[in-house]
Amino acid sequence: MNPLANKTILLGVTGGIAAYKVPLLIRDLKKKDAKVNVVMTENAKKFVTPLIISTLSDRLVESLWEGGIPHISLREEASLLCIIPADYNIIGKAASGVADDLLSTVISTFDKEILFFPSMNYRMYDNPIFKKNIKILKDFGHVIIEPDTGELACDEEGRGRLPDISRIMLEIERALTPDLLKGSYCLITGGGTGEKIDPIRYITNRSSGKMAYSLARHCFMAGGKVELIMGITNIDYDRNLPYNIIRVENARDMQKEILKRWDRVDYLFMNAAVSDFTPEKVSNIKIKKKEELEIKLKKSIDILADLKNKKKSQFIIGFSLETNNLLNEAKKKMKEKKIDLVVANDVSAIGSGSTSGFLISKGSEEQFECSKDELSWKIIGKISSKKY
């Protein structure tokens, strides 16, 4: 599922240094095939000319009397409107009702959603007047997208920064999702257990994590409420995310976070790849190189067979990945552990971007190839609809 393929986004453009990165989120808007309508501020213009914007979109409109009545015309084609970046002019403009120029007369006509991407100096940030602004704007239904804290164009550090590119587009395709799991609390694994055999080393599964990522994402997007307890993973996604993350390193951590939490969980994905075995003894100290090393292991704990018998109102997603017996092997851990949907991965979806299997719910199964994203929206639509 693409939100914005065949969707027109109007950006509404102001005068600050972060303009700069306008050019490249439109860029990535048009590589998601959407259709991109600008307006820009005359300071908007001092940061970042119209010869580029004018080049990389599909229509640049730059006056009140620019033909037509573009006011009108800009609401009617658009689905969403994004100021970005939204200065502190055009937030106290909206809020006050101020309609004297061709953006902020836009944003007086358009009544779908609106989403505003503050950036400024900290100290403009933190002002009270503005602090008020924001609250009436929230009040009236607007979505504001906190910025980051870091390194202001000012050489100081503070709240004020506008997220990096990757984090605007996901706010972008939350707006044009379908809030299949609105409101709901989703708890999503991911990674892999490590367990320890001496400081240095430790046992563990194979996994990228870039499944729970993806769950993640688009739980997101969905309107769920995300967040993500990860294991080992060999890529790092956490920078810039709208979402809690909870790093962990063993089984035993990672039940004790899910734990925590499970009162509160609408649906659990159980995506980690957990360790099925722990060392007996684990040294204190670094075993050195020998011709021969014999390390007995004992059963891990079973996180999926503790929770079945605290399971409530709970939905249960588990992933069952096999080298023989895919679809037995799975079917049976469903209903050993009381699984509400399974999902059953070949071996070969370690570390890639696509996999193949079957999902699995009661009275029903369903076989799939496609990439990991392609995935987490099938089990989203399954859940959701709950045609399980």
Ligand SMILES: Cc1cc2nc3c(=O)[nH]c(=O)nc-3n(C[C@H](O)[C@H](O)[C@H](O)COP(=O)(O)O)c2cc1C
Contents of the next structure:
Amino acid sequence: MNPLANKTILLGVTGGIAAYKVPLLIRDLKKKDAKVNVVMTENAKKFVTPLIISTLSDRLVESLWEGGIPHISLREEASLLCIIPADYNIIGKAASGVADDLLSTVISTFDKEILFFPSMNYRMYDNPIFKKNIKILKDFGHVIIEPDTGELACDEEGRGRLPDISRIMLEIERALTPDLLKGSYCLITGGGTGEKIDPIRYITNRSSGKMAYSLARHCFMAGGKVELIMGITNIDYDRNLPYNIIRVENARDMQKEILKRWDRVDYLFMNAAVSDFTPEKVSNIKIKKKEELEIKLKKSIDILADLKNKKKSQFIIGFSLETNNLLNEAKKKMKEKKIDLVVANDVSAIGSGSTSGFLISKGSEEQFECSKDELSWKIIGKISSKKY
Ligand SMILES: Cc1cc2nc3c(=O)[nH]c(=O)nc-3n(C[C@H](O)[C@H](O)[C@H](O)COP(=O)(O)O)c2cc1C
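For comparison with the form predicted on its own, provide the form predicted together with the ligand.
Up next: the whole complex, starting with the chain shown before.
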């Protein structure tokens, strides 16, 4: 599911320093098959040249007086308007209904979704007049994407940085994705857990966390409120994402974090590969090198089995990975642990971008062989349509 395919995105670029990032955004939008039209303010042209923008985009409209009625035709063609960077000035103009150039006039006609990406020095951002203008825009239903905090172009630290392009892309994708999970709290676990042997070593498994990151991204795109509890993973996807990521190491900590949130959960995606075994004894000093070492393992906690008795309206999506009897083992797990939907994966899914197996719910099973992103979307489609 690519929400950008064949959609026209209209970008409004204003005179902020972060305008230099817009060509990179256009490139990423085009890679995802979107059509990109652009309007720049006169001051934006001092930060990034119209030549770069017109070369990369489908169309750059430079002025209200270019011919035709651009503020009407640009609106008609576009699915979404993104003001990026949205400087102090355009936020003020939009909030007070000023239409004195092409961009502000386009905003005045644009009755579809508008995303504003403010970016400025933190003093401008903290100005009470600006805060009031932001509130006005929010009250009119416009979406404001909060800037990041960090190093600013003026060599100062504070809130006002334009988020990374990957984050901006995610917000645009979210705006164009059907709100299948609107307002639902989606708790996702992922990665492997590690069970300590001594202060330095643990036993773990090969789970990569890719599926959980994909689920989090797609639940967010579908309008869900997302939190991700991530065990051991060597994938560094979690910088600058718009949802909370809680890092844990072992099964007990993962269980604790789930229980803290349990009463709020609408959907639990139990995707983590939780260790089935844990060392019977943990050494509190490093075990020295020797010819042989025997580690006795005992059964670890079973998070899903324990949740069975606490289940009220929560919908549980369980993941099962087997080398043998995939379907039968998954069905057994579903019944024993009161899971609503089981995703039975073949072992080849570990660490890979694609996966194959079965989606199993009461009375139905569907075979799949697809990318993890496609599988995330299939699962969301299924749970939101209550076809399980
Ligand atoms: C070097 C420089 C950098 C600027 N960066 C920003 C910025 O990041 N955000 C902002 O709101 N204004 C910034 N400004 C101020 C705007 O360019 C100014 O308010 C201008 O009138 C905006 O015009 P426009 O909204 O029509 O593009 C900057 C000005 C200069 C000279």
